[in-house]
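Form predicted on its own, single chain, as structure tokens, below.
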Amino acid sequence: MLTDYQLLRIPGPTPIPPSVERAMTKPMIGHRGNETSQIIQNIKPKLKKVFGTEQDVMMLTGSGTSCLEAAIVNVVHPGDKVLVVATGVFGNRFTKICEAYQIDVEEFHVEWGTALDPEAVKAHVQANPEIKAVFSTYCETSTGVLNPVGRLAQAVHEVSEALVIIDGVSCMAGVETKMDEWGLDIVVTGAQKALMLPAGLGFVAASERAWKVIESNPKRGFYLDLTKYRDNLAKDSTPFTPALSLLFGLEQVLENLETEGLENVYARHRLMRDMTRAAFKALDVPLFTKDEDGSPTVTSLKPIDFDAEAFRKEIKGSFNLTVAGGQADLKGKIFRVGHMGYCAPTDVLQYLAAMEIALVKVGKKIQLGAGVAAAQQVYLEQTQQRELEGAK
């Protein structure tokens, strides 16, 4: 096997496009100079489109988790009551951050592998009017669920003034996000998923209502104080040293997304999800989530007649193809296939063909080619339908 060849199909970090890699090798420039200001000017309007907002999107040098922490420390105080809608490991991360700041946090538990029910959350919030904020993941990376965060925000706002704060790290730029239209108050994402960059950049946008809460908070921290990022962004700058090479790459990523067209980007991700799900159904490998809950960026599988870890080891050893395992209570029970960012239907057909061989090698009785054929059929149906719609 080629020693430097690998197929990375985990839900982040994801492969980086060659054009983005080239952009990140540009010579270093001064972070307070006009060149950097021009890059930020170019980035700002394009990031707004990804978020679906008229608000500026702030860029923090840090992982997505740093922005989750910023979203918390800027809007709630020690002792405040908040609700975390926990649909998996990363929903629970909100809880851990809140606990670190002595915030009175309650978890609204949802069965893992199932999307949240906005009406159930609404009833809980209505019965607990002291709740100041509701936190949820958009895509729950650990299970492959896409939560209906737009309907969640609408439901919560019908009965409460609580802010709705969303972790969109593992799906934004791969699924449609309409922050303003949906009434989301704070939305967070990171660089290393569908935005196709190395880890190290986090992004936060806040609604006008959220800004009123943030501005009235006297304890916003130092590095994570979002007012500093907002005020500097208005001057096409950052309050602290930015990750300049990542900004070079981000500028190229956003140009690539604009060239493809965001609607086409989202359609591509839905197509890859549907191809992957159809293939595993044809191979009789149980999906962990229902079709209506499945994320366009990651698919989770829960095998019953072969060992998930043996399968992951086999595809890694035979093809240097990496997929993710389960986390927490799901460790060893599921595996997760990432199909986001720099990934195309051709890649789906490639990893499915390799996975079929690995399934046979771990003892799963299948008809070779059945999964690939099912994915091919989905591809033909969806692309032909889009062609027909485009011709109208």
The other form holds:
There are 2 protein chains.
Amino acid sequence: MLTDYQLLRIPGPTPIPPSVERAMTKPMIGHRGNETSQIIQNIKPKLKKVFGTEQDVMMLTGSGTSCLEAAIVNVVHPGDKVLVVATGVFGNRFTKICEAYQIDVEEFHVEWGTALDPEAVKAHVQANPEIKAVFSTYCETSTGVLNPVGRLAQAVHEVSEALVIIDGVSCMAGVETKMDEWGLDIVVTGAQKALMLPAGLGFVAASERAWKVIESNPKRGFYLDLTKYRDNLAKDSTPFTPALSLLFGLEQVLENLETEGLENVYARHRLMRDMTRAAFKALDVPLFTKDEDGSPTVTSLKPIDFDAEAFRKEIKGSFNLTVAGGQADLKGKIFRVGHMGYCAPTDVLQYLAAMEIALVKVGKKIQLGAGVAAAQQVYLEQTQQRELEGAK
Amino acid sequence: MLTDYQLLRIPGPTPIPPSVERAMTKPMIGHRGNETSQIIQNIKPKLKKVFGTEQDVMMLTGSGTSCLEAAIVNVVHPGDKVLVVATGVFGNRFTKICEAYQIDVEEFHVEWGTALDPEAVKAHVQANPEIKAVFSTYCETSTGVLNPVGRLAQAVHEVSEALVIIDGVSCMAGVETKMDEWGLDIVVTGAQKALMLPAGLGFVAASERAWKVIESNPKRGFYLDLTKYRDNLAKDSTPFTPALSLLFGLEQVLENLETEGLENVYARHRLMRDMTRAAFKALDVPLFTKDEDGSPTVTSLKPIDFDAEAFRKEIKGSFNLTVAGGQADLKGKIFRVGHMGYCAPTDVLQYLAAMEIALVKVGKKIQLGAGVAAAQQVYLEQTQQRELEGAK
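We have the form predicted on its own; now please give the form predicted together with another copy of the chain.
Following is the full complex, with the preceding chain placed first.
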């Protein structure tokens, strides 16, 4: 096989654009100097657009989990009751963090592969007024579901003072987020998904209501104390040493997103989702989620007439094409294709064409080219539609 | 469109593998020191395998044309008669260089898009015993023809003392070259094609017979005097300043080729050619060359029911996919797809899938997915065949 060649199509980390690779190799500078402040100043307004908020977006040197923990320790206390809407593995992550802080967690279970129902959560919250916060994932990476977090927040706020805290790690910057308009109280994301960076940077934004809760909380820890990040960010700085090369990269990523136009970025992700889903339907490989629940960033497939792991091994061995397997209860049962960040519709066509070959090799009866053709058809329809709408 | 994304599928320059990009960013070192000698020592045996020769392969800092000129000025003199077998634009390049040196050039014309016939050249050389050298291109980049240069050399040597001088720029390292076995006298190539490097390095090897001619030539110029390169190479050095970062890259490229295995590299290129040709046949887009003449590194298409330039504009505009147009008399009439170097079968499937969409957009009636399916079928057949043969 061609040496030094790979096709990385897992739901994060994702490939890094060359311009971002280059930016990250810039020489080190002092992180307390003017140059770093300039970068932070440049980053701030652009990150706000990704979050859909007027609030400053704080940057933590850490993985997404550090930000989830920050979202928890800053607003709830030992003994507080919270509700975790668990739609998969990453919903459970919230529970584990809460348990480490002796927080009284209740899990609201949603069948894996299905999006949460805002009205059902609303009814539960209404019946349990002691709930201080409701946690949910925007995109549930382990299943490929995009949860309607905007409608969730609206529903919860109608009946409760609980904060709505959202893990947006595996979709933000690939899917539109309107934090302020939707009433999300804390939103968290990481670097290594649709933001096209290596892991190591986490992002958190908090609503005015969340800030009131945070400020009235006397025990916010130290490294994850969000007021430190907020106060330093106001001075274009960070409370602790920033991952400087990741900031260089982030500055470039945000410039690239602006060049493409966020609307176009989101449309590209929807297109890639729809191409992928149409292809697997044409190939008779069952999708794990309903169309209306499918995330624009990751698609899960649940084969019935071939082995998911044998298929993953085949595409890895023949093409060095990597997709993710299932996690926890879904281990060995599904495979998950990431299509986010530095991924174009032509990359979708590429992995589909390679996967068709692998399907034949693992013994599935398909018509070669049928999945690609279905995806091409979707491409033609959606781009024509967008041209009619006058998109750039 | 996704920012900072491109698909470069022209017949050179070609994409650079990431490991080679990284190698080229190594810090500068003194080019007269031990470290550079070590690199040259490491490169030498591996380059010989690419050329299929026991002779040392000289490295010039210059483009392929500098090596073509070196091949000429070192062996022929003003007034000498030479034959240029012209199968396209790059055959003509030899003529222009010869004319600059007042060499008596005769062109042996072969219809563009067709490979040379060794027997016809042999008859001509036999009838013109004053011919001192016969020039030909191995892969004629402008048409996508792979000339049978081995059979040409054998045929010429049967009837003449003329040296056989081959331009291998657009195929070597993607197509097997057996310089010694075939009796090629001078072979030239460049960095920016199947060798996966940026342009700026040229390579020349000469047979023992050619060396006798070179040594007896009193006027070899200065920068292009091959004896200088040979004598320095024997001491693991270069006569003039080498393009050091390209040497760093070359060392990595040769290591990558060795990792894949040259036999596998050549099989991959034949596979990519056959996939491409099968696809365009299925799509009813006429190939410009016969199957037996088609190069494993570049394929030319001559559309009859759509405009080649409109098609190129479409794939560029929609996908940032670049293929080459026609040159000279073929301008606007053909388009040329490069599939060499850092290009995998999955990249072939990718450009074919994108091109099918573009064919629809320029108004050609095709069945979406049909070209991809034909290429997938070829992939399955050839890889199965190679597995049966026990290839690694």
